[in-house]
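Let's start with one chain on its own, the form predicted alone, as structure tokens.
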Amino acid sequence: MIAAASENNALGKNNELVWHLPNDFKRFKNLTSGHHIIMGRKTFESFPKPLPNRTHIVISRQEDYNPEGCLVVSSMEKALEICPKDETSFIIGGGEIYKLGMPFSDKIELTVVHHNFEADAFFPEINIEEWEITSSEFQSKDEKHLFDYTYQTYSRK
């Protein structure tokens, strides 16, 4: 999973994020770029067009939706099983798709944004009896990011 969320958790609020923190656009880009990247419709949405040299699964209930250049599927499991079982593949949201897909990770790459935020999805509570902090990068903010962060990778005790 890759997820950028503030100390209450908040995701985002109307399908938006409610920050922004160019550095992790590009640290996102970078882990992300060449892979499968599975997400809900809402935040396929999100984007203005889907995102370069990725493979999007979108999960939806809706029968009929079928964006162009993506694979939709109904689940998790179904999108799990369309994935190169021997490359990395990240969850990248929103709210409910990376609680479906905790139980199926491995590794939590996630970027706490030092702040509290209003929102109307959240990232799901890590258990720190399933999962441990591998790294840690503190982030300053300064005249392009208007809030503290710091990168952190879970891995799954």
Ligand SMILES: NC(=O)c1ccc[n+]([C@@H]2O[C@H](COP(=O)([O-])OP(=O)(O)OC[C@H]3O[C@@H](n4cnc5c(N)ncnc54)[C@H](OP(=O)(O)O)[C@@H]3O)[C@@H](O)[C@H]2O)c1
Contents of the next structure:
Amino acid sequence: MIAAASENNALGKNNELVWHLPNDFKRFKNLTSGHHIIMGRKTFESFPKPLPNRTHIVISRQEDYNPEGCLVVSSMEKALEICPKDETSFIIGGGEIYKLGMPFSDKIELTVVHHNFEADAFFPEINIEEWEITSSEFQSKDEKHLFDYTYQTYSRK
Ligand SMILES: NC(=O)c1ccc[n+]([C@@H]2O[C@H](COP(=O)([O-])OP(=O)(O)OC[C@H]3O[C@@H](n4cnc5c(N)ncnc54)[C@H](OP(=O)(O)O)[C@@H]3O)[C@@H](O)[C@H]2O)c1
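Could you output the structure for the form predicted together with the named molecule, given that the previous block was the form predicted alone?
All chains and molecules follow, beginning with the one already shown.
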């Protein structure tokens, strides 16, 4: 999974992100480009258009949902069946889909934004009995980044 969440686990509000961290966007692009990305219907609709150079798998309960530029499936299991077994695929959100994806994941690339935000979508609790932090890189705020943030990698124990 790959996500950015605040200290209070906020992911977004009104189907938008609530911060702008250009370097985190670049990291997301670098890590996910060329791979399959799994997302919920709401996250897909939060993009102005599909993200270049990635295979989009969108999870929805709507049988007639079929927007251009993506594969639509009705469950996380079906999404994972489509993903190539010999390379990394990414679950990219949002809150409902991270919750569904947690038991299937072996790594979480989590950007922790050091602030509290009002939100209506949240990252699920990470159970520290099952997960350990294997890398942590603090990034200071600057003129382009209003908040401090940390790139944390969690690996399944
Ligand atoms: N900070 C980050 O890293 C990050 C990443 C991604 C998204 N976001 C933010 O997160 C928010 C969106 O998250 P969200 O939790 O509201 O929505 P979401 O997880 O993106 O999508 C929810 C939709 O997924 C489908 N779905 C959920 N559970 C399902 C199941 N068991 N079986 C089949 N389909 C299922 C449903 O689609 P249908 O209604 O079509 O049935 C549901 O409405 C936005 O604010 C977005 O900007 C933040």
